[in-house]
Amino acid sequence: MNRKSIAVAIGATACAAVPWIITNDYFVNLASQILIYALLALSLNLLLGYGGMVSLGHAAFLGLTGYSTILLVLAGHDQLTTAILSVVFSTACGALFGVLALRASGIGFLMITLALGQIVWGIAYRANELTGGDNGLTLPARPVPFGIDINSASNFYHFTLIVFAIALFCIWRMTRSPFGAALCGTRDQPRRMSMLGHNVWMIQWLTFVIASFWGSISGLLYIYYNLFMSPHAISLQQSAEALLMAILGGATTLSGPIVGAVIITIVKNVVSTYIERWNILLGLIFVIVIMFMPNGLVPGCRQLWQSIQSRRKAPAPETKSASEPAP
């Protein structure tokens, strides 16, 4: 086994052992939140880091899945059918949003995604009879996948971890596939890719649909965790936080959004209990990282480690003895 395989095995073992290492249910639930937001940031990172498309409405897919899940359960459908239909509905909306958003690029794409996200938020806020408005909707109970009760903190964490691991593997395979290479090509050289015969628009649209699918999966986990959905969960702030997670950790890597999700979730839920102005601290962290590691924490730490290793391997300069005559 190489070093990467050993590191992955150690990391997977450590993640699986979290409920036994941390016996406090609060921190186990916090770990579940980190996985949910990490998946949301990873799905957004397909657009941002690999596709070069900045979206400010990605939280809409979390809300579309959450609201449709609750409404279908209240209508009497079983949990499995509800989960499938909710994800399909949210992904279909993502396909439609992609057609609209990809009519522009750059700042135009960002503004269209922002507008679409705000439309979803506005419907959730104003349609009181359907969504409950500002009061939100409540999911009666969590599902029982394969007969396993996931109401306890440890069981729900392991359920979330399994879904997250499957999603991470699928996203990793996609980014390492020829399609992932073509996606990076459309990000860096769209005109050249078009001249080589690639359908740039179709590649970007498919990426948008895939990103909306994984964002919908994170929305499913979100509603199972909170058992409640309100317009706040799909606000501009939520989309901006997912974007910050990807940028803070490093948008060009898979591990970057996970690191960003860990930092931001801990600051929001733990540090905020001790520091009243925790938003200032979060902004300060972001500014420092952008100043000294503009590509994000993960690429920055990797470059720092490589520079340290190169200095260690570099041969020491030869020094002349004092008795050797000068030339």
The other form holds:
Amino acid sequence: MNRKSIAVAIGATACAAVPWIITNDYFVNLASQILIYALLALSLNLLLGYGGMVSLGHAAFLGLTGYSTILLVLAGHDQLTTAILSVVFSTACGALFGVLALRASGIGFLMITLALGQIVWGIAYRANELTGGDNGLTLPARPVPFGIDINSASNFYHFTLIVFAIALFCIWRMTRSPFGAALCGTRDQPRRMSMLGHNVWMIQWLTFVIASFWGSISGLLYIYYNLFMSPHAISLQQSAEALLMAILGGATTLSGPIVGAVIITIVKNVVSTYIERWNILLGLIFVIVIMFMPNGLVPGCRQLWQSIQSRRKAPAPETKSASEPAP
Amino acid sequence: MQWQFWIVQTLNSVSFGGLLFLLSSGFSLAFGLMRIPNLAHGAFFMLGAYFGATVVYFGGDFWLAALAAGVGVGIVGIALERFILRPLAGNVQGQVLVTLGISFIIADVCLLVWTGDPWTVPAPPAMRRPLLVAGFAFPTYRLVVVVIALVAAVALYFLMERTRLGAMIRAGVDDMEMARGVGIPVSLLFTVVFLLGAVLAGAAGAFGGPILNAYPGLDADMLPLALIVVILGGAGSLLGAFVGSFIVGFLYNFGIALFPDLAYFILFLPMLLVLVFMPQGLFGRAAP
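Would you mind generating the form predicted in complex with its partner chain now that we have the form predicted alone?
Time for the whole complex; same chain goes first.
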């Protein structure tokens, strides 16, 4: 076993032990929330960090999965069928959104995803008969996977952790696969990639679909955690928060979005106990991070660590720069 | 009765389209020139609506309210461009995200200052009485908004097509490198166009007050509409913004009147068609 796998094992054990270390339900629930948002940010980061595509509509998948889960359960389907159908539905919407958004690149992509996300929000908000409008909808109960009750805070945390770990492993494998390398290639040199015979559009579209799939999975966890869905959960702020998590942590790294999710979720929870409004702070963090820390914390710290270790004047090797949208 | 419905809805659509034109023309020009969509534009509109409502509340004249809204939002716009966007020059992605962050700040400050209750803005007294033409009662104020939008459209047309400034802006939209090369102060143009967009958005907010009211979330309602106008019309095209505004105005208004649940979805259709068949928008130029 090398050092890295030992570190992973220690990290996994520590994560699994969280409910026994902190016994307070509030904090265990906070940890579950962090995992849910971390998965959302991770899935978004496949587009943002690895694909160089800035999506501002990612919360749509939270909403598509959440609403379809509730509606299917209310229609009398069992939880397993519901979960599968709603994820399939949400991912299929993602496939369609991807076709539309990839008609443009760079800023055009951003605008189309924003408009699509706002349309999903608008339907959730306006289609009163279907979605309950502003009042939202309630899921009657959490599922009972394999006969295990996940209603208690620590059981739910472990459920979330298992799903998260599977997702993280899959995403990690994907970024290390030839496909992941090709994806980074389309981000940095789309023309060369297509000259080399790669189908740039297909790579980007598949990434969009995969990102919407994992976004939908986090939506499933979200709805199981909250048992409630309202348009506020899928507003532009939510998409922007997920984006901020990825950028704050460092979009070009795998761990960046997780770090970002930990920080943002904790800050949000701490702040909202003192003041009612989180948006001013969200906006300020956004502006400050983008102006002064464009590469995010993880690459920043890594750079610092390298320069401490080498003690040389020469600047640390540039980590992959924040991708620039194709002209 | 049925006739009445169609005529009134048509007028509503045209006046809403006019408002959208005031909102999105500046947005489109700034987008075409600076290559960034200003995601704070919806927040500018809302800020303008609140400024206007406040001036009217304190007994100010309606035109004064529109002026104050334009100037006030213009100052915010200049500050945003000079102190926040300028240091990020070259980082398009960062600039866009910063404008989004700013829009959250503006929206929350509005909520703090003007509270969560909607501010209704009365139309100016002279325009409250409906205009009777051939037995139909037309809301006078909405007609006035249409006239204002048309005047603004003509003025912008002359600015863009007949003045030196307009020629420089068009040159910048078409080919920024060349424009710089022949000595056009492009970075100054950025400020001018951004200011123009902010002033127009602020004034549009004030004019929109009597129709839409000023309420929290107005920004999030308007921004997607402006985005869709620009996706439809093409960035940097005044004609595109004009046509796109009225298309969206009609679809949105009739959508809300006829299928209230699906109003947003109906907007989605023309966007989809344009994206599939003309990704540059109806009047946009292909990216170089």
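Take the two forms, find the largest set of C-alpha atoms that superpose within 1.5 Å, and that set is the rigid core. Given the structure is predicted, the values throughout are model-derived calculations rather than measurements. Numbering follows the first chain given and starts at 1.
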Practice item. Could you check whether the CA atom of Phe27 moves 2 Å or more between these two forms, using the rigid core for the fit? Key: no
Review point. So with the core overlaid, does the Cα of Cys301 end up 2 Å or more away between these two forms?
Key: no
Check your understanding: Does the C-alpha of Leu282 move 2 Å or more between these two forms once the rigid core is lined up?
Key -> yes
